[in-house]
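Coming up is one lone chain in structure tokens, specifically the form predicted alone.
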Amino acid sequence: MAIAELTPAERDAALADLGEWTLAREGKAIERTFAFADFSEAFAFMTRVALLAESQDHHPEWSNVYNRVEIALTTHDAGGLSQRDASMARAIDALL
């Protein structure tokens, strides 16, 4: 079954619910920066994000730099935000 993208009226709305998230790539993903003590924090909140990631099926882009975490969430079968991406980001901002 295809996934679906959201609609601007449901983005919106999802985003609405996301706190510190923000939209990009003209409303194709969201994404959020993390800020830890140091760079063992920071990974270590990046192996939990990703046993989430392999449990949900959905994996997010990021990058890391010492203490700092950037994760951009997109569903690129749905060619944008999809509803798995509003549900990762509640699911990562319970990891904190």
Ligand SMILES: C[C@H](O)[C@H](O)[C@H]1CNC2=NC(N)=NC(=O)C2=N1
Contents of the next structure:
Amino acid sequence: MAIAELTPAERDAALADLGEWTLAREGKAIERTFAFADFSEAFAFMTRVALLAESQDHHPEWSNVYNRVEIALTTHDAGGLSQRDASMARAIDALL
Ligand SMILES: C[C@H](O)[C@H](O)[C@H]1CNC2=NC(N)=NC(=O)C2=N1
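Got the form predicted alone; any chance of the form predicted together with this ligand too?
First the chain shown before, then all remaining chains and molecules of the complex.
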């Protein structure tokens, strides 16, 4: 289902709200890197994000190396950032 890409003003407002997330891919995505004590902690976090992604029907692009998890959020259906990325980022931050 189609969803609107954020305007530059909406994007800046969302980013101001999301201190740790940075703009990437020429404004088409936001990214954040998380560091945990060890792999087990990192993977437990990923499991919780996965459940969140399913419940919001919005899925991260991510990678994991040992205790680090890199997450990028973008909305393919919008061709860039949408409100779904902002709410997903907030929900991920709330897991910490
Ligand atoms: C059909 C399904 O609802 C869509 O493909 C959803 C699923 N998860 C998604 N995840 C992300 N990150 N972007 C999307 O546009 C997207 N679309």
